[in-house]
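One chain is shown next in structure tokens, namely the form predicted on its own.
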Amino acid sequence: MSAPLPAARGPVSELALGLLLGDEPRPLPLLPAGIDVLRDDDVQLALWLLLELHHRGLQGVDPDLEWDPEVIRLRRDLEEVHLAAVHELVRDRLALVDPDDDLSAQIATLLAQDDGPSVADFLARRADAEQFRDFLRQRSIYHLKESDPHAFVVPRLDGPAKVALAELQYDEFGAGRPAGLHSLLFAQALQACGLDPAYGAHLDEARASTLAVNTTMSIFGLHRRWRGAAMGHLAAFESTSSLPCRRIATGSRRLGLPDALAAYYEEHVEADAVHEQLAVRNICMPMVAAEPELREDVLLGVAACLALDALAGREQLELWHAGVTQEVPA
């Protein structure tokens, strides 16, 4: 199922939507000086829409536009400003890394310095049912296509790293059982909680920081140039997932939410602990051993995952503390 087209959030997403629906190409509007690209609803929605052409597509949009030169040109322009913002966001984190350490130690340094707020702790101990549903709506942007962005990297690797990535993805995609697809399990959890399980159903509610988490994954995965960053992102994602999943499941059961929700997160507790080792030791390390020039990109991906998750988590908690459970752009 393709994602429904959302409402525009400003001139950039209006331009992207127009281009996708057949308008004449126009230059990218000049972005305001000092714009926070990673928290700008307009820019992030436009970029998400253009990247989505490479995933499941958009309702009412010609599939041939996936490789239309004008669409690609706009997407690349937005990717450029997005990646510049990501580099700036992670600069201080990367400065903590000892260049003489081996890759495993460098990744561990970044993970140990992670200062993101614990949304999972809040869900485990304090969230009410509507805050939990708000969390699920935001997370649906990724979990309804879980692991797809990283899967783009499989044909870009070789040797042990390729085998390990395929092994990890095999688990994410149901381990040979269609009913075990993690994206399907999340959709079932949404439905059990009274939320729309359709792909892209909650796009209009997705905040810029949520979209930035997802656009970064897609940019890294879609570009061979950023294959190292994609695998570094995966390593950080898996390394920081198991314990939060346990806490989220605990919160779900505390509130008496449907069993399907806790079951989804409990599925990830053990699996992601195994995937952490696969991603760091069996994917990133042999990849960098074969291509040493990818080391810095791997570290960029680790730092980007941690920083963007912290950004989204901080915004989520700020809204909850302010009594806001849903922010729908005007």
Contents of the next structure:
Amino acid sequence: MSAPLPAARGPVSELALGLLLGDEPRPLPLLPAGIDVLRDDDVQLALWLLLELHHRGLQGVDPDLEWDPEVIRLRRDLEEVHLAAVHELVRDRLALVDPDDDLSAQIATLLAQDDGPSVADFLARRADAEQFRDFLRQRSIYHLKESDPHAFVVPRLDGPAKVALAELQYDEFGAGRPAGLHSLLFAQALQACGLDPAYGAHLDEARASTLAVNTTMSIFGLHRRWRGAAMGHLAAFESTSSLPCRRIATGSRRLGLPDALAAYYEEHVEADAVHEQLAVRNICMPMVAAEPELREDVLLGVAACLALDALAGREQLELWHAGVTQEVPA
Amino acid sequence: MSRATPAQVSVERCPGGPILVRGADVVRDAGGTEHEVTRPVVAVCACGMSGRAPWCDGTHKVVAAKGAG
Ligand code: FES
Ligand SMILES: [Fe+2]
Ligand SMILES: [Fe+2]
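Would you mind generating the form predicted together with the partner chain now that we have the form predicted on its own?
To see the whole picture, the full complex is given below, headed by that same chain.
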């Protein structure tokens, strides 16, 4: 099911929406100097929309536009500024990595420096049901297409790394049982909590930092050139999941939220304890052994995952602490 | 011609972490209780600290961090 078209949030998303609805192409307006691209609602929404053509598509938008040169041109322009911002964001983290370490030690260094504020702790101990629902609406942008961005990488790998990625994805995609599809489990949890489970239903409420988490994953997944970063991202994502998921499940049970919600997170405590081993040891390590030039990209992907998650988490906590439960973009 | 071969169980030790097991139908814990395997690969806790034994739940990382600190 495709995402509904959201409201524009400024000139860039207006331009993107116009292009998708058949307007004459116009050049990307000059972005204001010093713009914080990763926290800019307008830029992130535009980028998300253009990338979404490669995922589930958009309601009322011609699917052929996925490969339209003008659409691709705008996407490339936005990707370029986005990636420059991501590189900037992770520079300090990457500086901590010892170039002489082996890959698993380098990944461990980055994971150990993870300073992400704990949204999971807040959910475990303090959040009320409405704050929980805020969180689920933001997370729905990813979880309703859970693991899809990384799946684009399967045909770009070979050998043991490909086998392990397929093994991991098989689990994400239900391990042979349609009822076990992780994105479906999340949709069921949304529904049980009284939230719309439709794909893209909460797009209008998605903050820039939430969208940035998603656009980064899609860019890494869609470009063969970034396959190393995509797998590094996956490794960091899976490695920072089991423990927080346990906290979130605790919060869900504390509040007496529907079982389907705790069940989703409990499934991820167990699944991601497996996936993190697969991603680091069976995907990233053999991939870099086969293509040593991908090492830097893997580390970039790890750092990007941690940094963007920290950014989104910090923003979420700030909003909660300020007592604002829902920020609706103008 | 291919012939069905009996499922082969393989075991992979993850340093400081769990044991990955592929191809098993059940895992029997120390008390003799059988736990059905429901995913293609399972991570069996090797640190003895998991709250979801016999499966790894990531607790080994907390234990390692405390040990190092
Ligand atoms: S090995 Fe992971 S919790 Fe014991
Ligand atoms: Fe999952
Ligand atoms: Fe996972």
